[in-house]
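Single chain ahead, written as C-alpha cells, the form predicted on its own.
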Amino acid sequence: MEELDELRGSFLLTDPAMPGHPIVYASRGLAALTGYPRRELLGRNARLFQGAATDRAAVSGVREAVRAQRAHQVAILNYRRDGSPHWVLLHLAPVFHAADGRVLHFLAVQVPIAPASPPRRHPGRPAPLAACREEARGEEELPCASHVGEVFVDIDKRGLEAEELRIASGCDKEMALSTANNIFSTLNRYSKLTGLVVCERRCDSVGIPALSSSLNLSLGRIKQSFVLTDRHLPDMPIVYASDAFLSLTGKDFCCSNHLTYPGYSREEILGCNCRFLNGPGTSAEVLEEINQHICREEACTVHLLNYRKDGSTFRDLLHVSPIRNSSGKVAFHVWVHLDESAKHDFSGLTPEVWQLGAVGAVRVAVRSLSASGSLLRPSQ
C-alpha cells in the first residue's frame, strides 16, 4: 500500500491465514533497521530476526500473545541481515475485522532501544557466532491445522543468555504505540474505501441491538463522557458511546515529541465490556463494588484508575446508574466518566452534580422513547 509506505517507523504485517504465517508487508524503516531488502522479507516468517542469543522466554511471550490474539510489548534481542545483534522494543497487535471480529493480520512494530551505558565486555564469554544464528534459523515443519502460532516460533532451544540486557524507556513504548496507532488510522482510511473496516481491539457487535435513530439523536445532544451498557446481553456490552467518551480515551501530547494519540473509535468500543478500560493498576475491589451495585440495581460513584488507548492512565471519577424504561424495568446502565486531572467547565456545578445531569438526560430520553417502543431500530 502506498499509504503505508509514507509512514515513518519500522514495522511489518503478517497474514495468519496463510501457511507459515508469512510477512505480507514490510516498511522501508524495517528494511533500513534490519538490513534486509523488503523483497527478501515478503513471504518469510518473522522468526528470521531471531538468533542464538534471543531470549526464549521473550519469544514464548510473543507466541502466547499471538495465540491469544492480544497486544503485547517486549524488549527482545534481534539480529540484522549481517548477523549483528540489536535490541528492539517489539510492539505486537492483532488487526481485527471490525464487523465480525476475525483476525486479518498481525502488526509488529520495532523500536530500537538505545544502550543505557557504554557496552561492557565479559572476559571469557565469546560473542555469538553467525553460524549459530544460521543454525537457529533452521526451519521446522510442524504439522498444525492453524498457522497462527507459527509467528516468532523459538527455533533455538538452548535459550542462550543475551549480553547487555536493555530496558525500553517510557518514550520508546509511547513511540511504538504512536506508530501502531498511525498504522491503524492509515489502514482504516484505506479499508473504508473497500468496505473492509479494521480495528485494533476485537469487539464483536454481532447480536448487539442497534439503538433507534431517535434515541441516538437524543443521546448525541448530551455533552458528557458516557457509555450505555445492556446487562441483559452476555458480558454486558456497550451499546452506545458518546463523542466525549471517545475523546477521553486518547490524549494530545507525549514526552518532548508532541505526539498525538487518538482515542478508540466507536467501532472498537461497541460490543465491548467496560473493563476494556482497565489495566494492571485498576483496583479489583472497586470493580467488585461496581458489580455489587449493578446486581442490586443501585447507583454508585467511585474513583478508579483507568487506561487510555495508548496505555497511559487517568484518574476516573466514575458514576454508574441503572436506567429504567417506562415500565420501571432496567433497560440499560449508564457509565459517566470524568478525568479528574483534566480541566473542566462545570458552569458552577460540582463534578458529581455535572455527572448526574448526564444521568438525568439519558433517563428522560430512554423513558420517553420506550413508551412508544422506539428504543431499537425497527428491524431489531
The other form holds:
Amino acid sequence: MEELDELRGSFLLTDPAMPGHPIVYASRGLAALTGYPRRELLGRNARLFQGAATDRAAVSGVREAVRAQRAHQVAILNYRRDGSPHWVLLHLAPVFHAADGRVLHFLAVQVPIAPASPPRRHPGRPAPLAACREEARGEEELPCASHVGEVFVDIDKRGLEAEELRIASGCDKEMALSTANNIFSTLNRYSKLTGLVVCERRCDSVGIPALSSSLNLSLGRIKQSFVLTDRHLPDMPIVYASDAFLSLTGKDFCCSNHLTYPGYSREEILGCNCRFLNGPGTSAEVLEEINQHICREEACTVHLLNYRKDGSTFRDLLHVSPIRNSSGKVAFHVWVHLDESAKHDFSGLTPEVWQLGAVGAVRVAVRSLSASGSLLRPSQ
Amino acid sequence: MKLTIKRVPTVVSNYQEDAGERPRGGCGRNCLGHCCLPVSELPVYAFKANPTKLPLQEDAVPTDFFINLLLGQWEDRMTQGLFRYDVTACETKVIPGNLGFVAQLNEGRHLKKRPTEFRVDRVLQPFDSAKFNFTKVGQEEALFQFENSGSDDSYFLRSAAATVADRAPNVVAINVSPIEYGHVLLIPRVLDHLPQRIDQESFLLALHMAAEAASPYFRLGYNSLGAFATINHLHFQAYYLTVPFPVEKAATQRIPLAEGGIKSGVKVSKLMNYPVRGLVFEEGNTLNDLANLVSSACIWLQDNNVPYNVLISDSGRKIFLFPQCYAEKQALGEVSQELLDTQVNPAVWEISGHIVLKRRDDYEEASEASAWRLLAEVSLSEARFEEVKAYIFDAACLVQSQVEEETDDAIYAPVPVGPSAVGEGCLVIP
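Can I have the other form now, the form predicted together with its partner chain, not the form predicted on its own?
Full assembly next; the chain just shown is listed first.
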C-alpha cells in the first residue's frame, strides 16, 4: 500500500473482514490532521475519533452505511489525539472486489470544514480524552479557492465552539470526492500486482440498464475492440464490451487466436469504469484530455499506455466519441481500442479509418434501434 | 408551356453554391474534373464480378469490409467537419402503425435561401456543364472509387491512380446534407458527364453496390428529373437504416408472366395496400438479368417523359419502381396548400417511407394517416398506372399471362430482418 503514501489527503482504509473492523491503512495527511502517529491507528477501530460532543445521529448514520455497504457523507465533530474537537466532512465508500462483489475495505476520507464565521479566540479547553472520529484539517495545500487564505492554520489558536453545527461546502464535498477518486485510481493502477480489480460500486449488471437483445445483436456484429459507457450513470460504467475488447485485455504469446493469458471476462467489467485499464505508466494528462472531451461531447483520438489483465502494458490507439440515440441526445460514449504493438490485418484500410468504422457501425445501430423503441429491454 | 416549380435545391456538396463562379480548367484545387482527377489518387474498392456465394480466397476482403470502409470513411469526414449538420443529432422515430413510417425532424436540412426554378415537364435534359455537377466536387468529399474487379473476389487498394481502368472512374462521395448517417452518392463514370438518366451499365453498377454491401439495411435510390432530382448529373444515393422501410413491408401481388418473360428469371409484382402504386422486380438468374429488365423499364419511362423513382433493396435482389406525378400536379396548382406547407418533396426515400420534416409541429403530429395522405398525392391513378405498366411490359419484353393464379389475395412480402413486431394482415385503404 506504499503507493497510497504518495497521495495527498486525509484518509484511512479498514478491513471489515477482521474482528473489530480495524484500520489497516492511514495516510500521512490523516496522521497530521488528527495528531495520531500512523502506527497508533493501525488495528484500532475508527470510532476512536469520536467523542463526547459527537452527534449520536451522525454516528448512527455512519454505522448504518457500513452495515448496508453503501457510500455515505456526513459532517461530524471529531476529536484529535490531544482531545481538541474539530469538524470534518466524512466521506465513506466501500471498496468492492470487481469479480465477486465482496467488500474488501471501507475507505474513509476526512475533509476539514472551515468555520462559517471567523473563529472566536477562546482559550483552548482540554476536552476529555475520548476517542472521536474527527475530521482532520490538513495543512497541505487545498485546491479550493475559498481555502486559499487558510492554507496553514495554527491548531492551537483555533477556538471552536464544539456545539456549533458545521455544514460542509460544495468545495469540501468536491475535495472529498476527488480524493476518493484518486484513491480508487491508485488502487486500480497497482491492482495488477495485487491481482485485484476494485470498484466503487458493486460491478454487476443489476445496477445498469440492460441493452435490448436487438442492440446486443447489432453490436455483436462489429468486429473491432470497443466498449460503450453511459455517462448518465454514476461513475460512467461500461454497459457493453465487444468480444474483441475482452481479447485485447488478454495476452497472446503464440500469435494465434488462442490466448495464453485470458483477459477480463464480461462479468468482471460490466458496470465498472474504464479506469481498470490504466496503470502507473498511463499518462494523467491524456486521461484528463479524454475527460474534457467527454464533458464537451466531442470526439478525440489519443495514444496512451494501457494495461492488460496480467499487468503487461500495450500502446493503445484510443478513439472516444459520443453516440446519440434517436432523440438526438448523447446516450453513450464509444471507446474503440487498438493495440498498436499487435499485428493487424486491415485489408488496406488505415488503422484510423478501421477504428472509425466501428464508431459508424455503433452510431447506426444505436440510432436506428432506438428509433423503433428497441434500445432497452422492455422490463426497464 | 413550360411546367416549372420553385424549390430550394438540396445541397449535396460543399462546392454546389459557388458552382457558377469558378473558371473551368486548371482550377487549382483537387476536384473530380478532368483537370485534377486523372492525376490524382483515390482509394479503389473493386467489387466481385459475380456476387454469388463463392468461397473466399485468402486475400479477399472480409464480408463486412465494405460497410467498414464506407462508415469509417464517412465518420472520418464527420471529424473533418464536412457535413452541414450532424444528422445523428436530429430526432427520429418510427411512427406507430402497420407500416411503420420513419419520420425525422431536421430543421437545418433545407437552406433558407431563394428557391430556384426547376423544369418538371422534361425528364431528359441535356447535361449543362455550366451548372453544378459532380466534377466540381472537391476530392475530400470523395470516399473511394467503385470498380469491377473482374474476378470472383473483391479487393481494396488504399491508393490508386484515379483512372485505373481505361474508362472514367465511378466515384462514391458523401452527401453533405445527409438524410441519415452514411448517406453517400454513387456517381458512375464521373468524367463522362452523364446526365441524370438510367442506362443498363449504370444501373448494373448500382445493383453491384447493393450486392457488395450485402445488408438488407443498405439501400440505393434513384430520382429522375421531374421526380425531385436536383442535379442533372447521373447519380444514385445510398445509406443505412437498421429498420425495414414501410414499402418493404407492404403487400405485393405477383403478376404471372407468360413463357417469354420467364427466361430471365425475374419475378414481377404489383404493390398492394400502399399509398403509391409501383412495381416490384425481384430475383432473376443473374444480377445482369435483373438490371437489364428494370433498366429497360426505366428507359421507357424517361423516353416518354414519365418521372419516376427507383428503390434498390434487399442487397440488390429487390427493386421498386414508382412512376410519379407530384411535381406536375404541383406545377399545375393541384396540390393542397397544407401539403405544400410541409415542404416535403416526395423523392425515393419519402416514397419508401422515410420522411424528413422541417417543422416540429409536423413531426410531433406525424401519423401513418398523414404520411399516407402525402404519399397518395404522388401516385399515378389506377388507370394511368395500368396504362404505364402495359407500356413498361412491352419495353421489357414481358408478357402478362392471362391465366389467373389460384389466389386472388394479396401476398405479403416477407420482412427481411426486423426487430419490431409488425402487424400481420392487410391494411384497409382509407
